[in-house]
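Let's start with one chain on its own, the form predicted on its own, as structure tokens.
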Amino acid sequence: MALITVKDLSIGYESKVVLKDISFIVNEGDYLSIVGENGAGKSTLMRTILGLQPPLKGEIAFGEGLRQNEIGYLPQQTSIQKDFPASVWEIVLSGCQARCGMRPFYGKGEKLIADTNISRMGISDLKTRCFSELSGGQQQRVLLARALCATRKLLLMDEPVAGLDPDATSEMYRIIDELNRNGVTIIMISHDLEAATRYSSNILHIGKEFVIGGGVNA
């Protein structure tokens, strides 16, 4: 069943078109890797799917009862984010904000979801630690736990292994693959074509030509 249907989509900023006439479908359970050169429009496409910027033309439709604010999102980290002076618990819990509606506080339900995802990522021992004190791999697991607090169905990630050492990169790919096998649909921007081919059910290549094809595990 289709979670996202993109039809005749053109994206960009103001009058500048970055990509045009894009059409593809992401089905429930897919693991879609988006690959292409820097500046090709990968992050712009992801931000448009998330509703962080409007499309220039075309449409994005959500299925299976999915709402745009129920998508988990792991953006690229900035140096400011890496030095963020908050605890692991505070950062992960903030991923439940959309679940609170008009309530100005987190309830037992949100706290349980945060605890569950902290345990799921294997970072329970880091719960009271300051985020800025953690290694790059630990920080990514914290941010992934935060993203999972927003969703049960769909996770979007922009270069989740950027800047990680080989061991942390391998562990992050293992975690993402396990999430997918447990029912979370994945859309991931990647420069790692080898890993994309290994793990993905589909690969979307953005460049001079727009191509979507099957991966090894299709």
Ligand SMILES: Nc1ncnc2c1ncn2[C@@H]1O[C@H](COP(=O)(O)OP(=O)(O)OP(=O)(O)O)[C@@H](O)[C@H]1O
Contents of the next structure:
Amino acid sequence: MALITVKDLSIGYESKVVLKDISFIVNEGDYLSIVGENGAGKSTLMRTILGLQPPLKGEIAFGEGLRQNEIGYLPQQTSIQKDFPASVWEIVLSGCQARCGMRPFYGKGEKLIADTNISRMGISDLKTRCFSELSGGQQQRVLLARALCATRKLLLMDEPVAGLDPDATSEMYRIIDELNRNGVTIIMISHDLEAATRYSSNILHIGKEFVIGGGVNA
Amino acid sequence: MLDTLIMYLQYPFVRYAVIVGVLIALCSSLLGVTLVLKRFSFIGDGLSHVAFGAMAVASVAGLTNKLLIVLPVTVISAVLLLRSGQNTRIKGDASVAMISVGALAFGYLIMNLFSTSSNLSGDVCSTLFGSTSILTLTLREVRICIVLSVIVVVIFVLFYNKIFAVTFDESFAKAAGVRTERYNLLIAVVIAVIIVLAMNLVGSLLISALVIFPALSAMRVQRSFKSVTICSAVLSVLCALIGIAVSILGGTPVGSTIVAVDVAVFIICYSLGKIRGGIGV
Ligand SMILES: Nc1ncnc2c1ncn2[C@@H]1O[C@H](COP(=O)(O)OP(=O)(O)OP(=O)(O)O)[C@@H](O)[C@H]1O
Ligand SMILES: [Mg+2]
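Same protein, different state: after the form predicted on its own, show the form predicted in complex with this ligand.
Let's see the whole complex now, leading with the same chain.
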């Protein structure tokens, strides 16, 4: 079943078109890698899909059963503030915020979800630590745990392995692969072509002049 | 010294000043962390100037309850500034500067042109820097202050988790389905209310200090959002109490004394943080 249908989409900023006429479909259970050079517009595409910025033209349709508050997002590392005073627990729990609706405080259910995802990422011992004092790899795990709190269905990740050492990188790929096997649809931006071809079911290559959907039902 | 203070506390106007000072210090510290981390400090600065302009209009119009003009004008400006700030960053900055300097000039101008007061520069000075001696407040003003403070604190507690989510990572929150625009709006309105409140205590030019210093101090010594928030509230109230006491004993202007204490506490926290190896700015 089509989870996301992108049709004739043009993206960019105010007067500047970054990419135009993109069309592709993401099905439930897919593992889509988006590749392309720096500045090609990968992050912009992801932010547009997430509704963080308006499309210039075209449309993005979400399949039935996927509401906006069921999307987990792992932003590109640069977008997180480095010196923010927050504990790992506070950050992961904030992934459950959308579940609360108008409710002011987190309930038992949300705390359980946060706890489960913290142990899933193997960061239980970091729970009370300050986020900004963690290593890059540990921070990525925290943000992934937070993203998992926000969704069971769809994860969008912007360069999840950037800045990780080889061990942490393959561990991260293993975790993502496992999530995918458990039914989470993955859309991931990556510069690692080799890993992208190895793990993902579809690859979307975007560039300045062209858009190629490799194996994507366009 | 303590005797003198206790003697002063017998007077209702001193008690009022202490109550109002503590409440304002508490409220202004709550959103400080958010303001600093969201890079919203410039909005706080701009708003305080707008509040000054509105205050000038209200005095010239001879209103007994200046809040009737100052509060709505500041809240509306907060909403407008937030809008402009979100569209594009650079334009947002410029518009804040425009509005704030414009409001300052306009306020001073109409005070000069229309004021019937015999002590014009004194009036301007106390609007900018707070009253020169201990505050003299009517019971009515104290009541308004208590009501507004309680509203601010209750809103903050109820929306604490949402404010955290929006402050830490707005993109993520929005992607996950949190109505971030709503909470940004809420934050802006609450900031406006706090600024109007704090104007009584420290005057419009020093408000930013009252909002930002306790948060910066707490960020030196604490590591989680909750502990930073609590610590900054405690520090802010303590600084206000010390500042008020010093200003009573020494006859110094209350607003700048409180801010001076805030600065001193920041220096202490900064050194403590350095010793413990904190997050560097
Ligand atoms: N806020 C912005 N306003 C205007 N243009 C922008 C903005 N952000 C990015 N761009 C431009 O849009 C283009 C695409 O940027 P984007 O961040 O999507 O690239 P990317 O493919 O994610 O690159 P990278 O691999 O470096 O992360 C770039 O040319 C960039 O200069
Ligand atoms: Mg990018």
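Heads up, when I say rigid core I mean the largest set of C-alphas that superpose within 1.5 Å between the two forms. Note that the structure is a prediction, hence the values are computed from the model and not measured. Positions refer to the first chain, counted from 1.
With a cut-off of 2 Å and the rigid core superposed, residue 147 has a Cα displacement that falls short of the cut-off between these two forms.
Once you line up the core between these two forms, the Cα of residue 132 ends up 2 Å or more from where it was.
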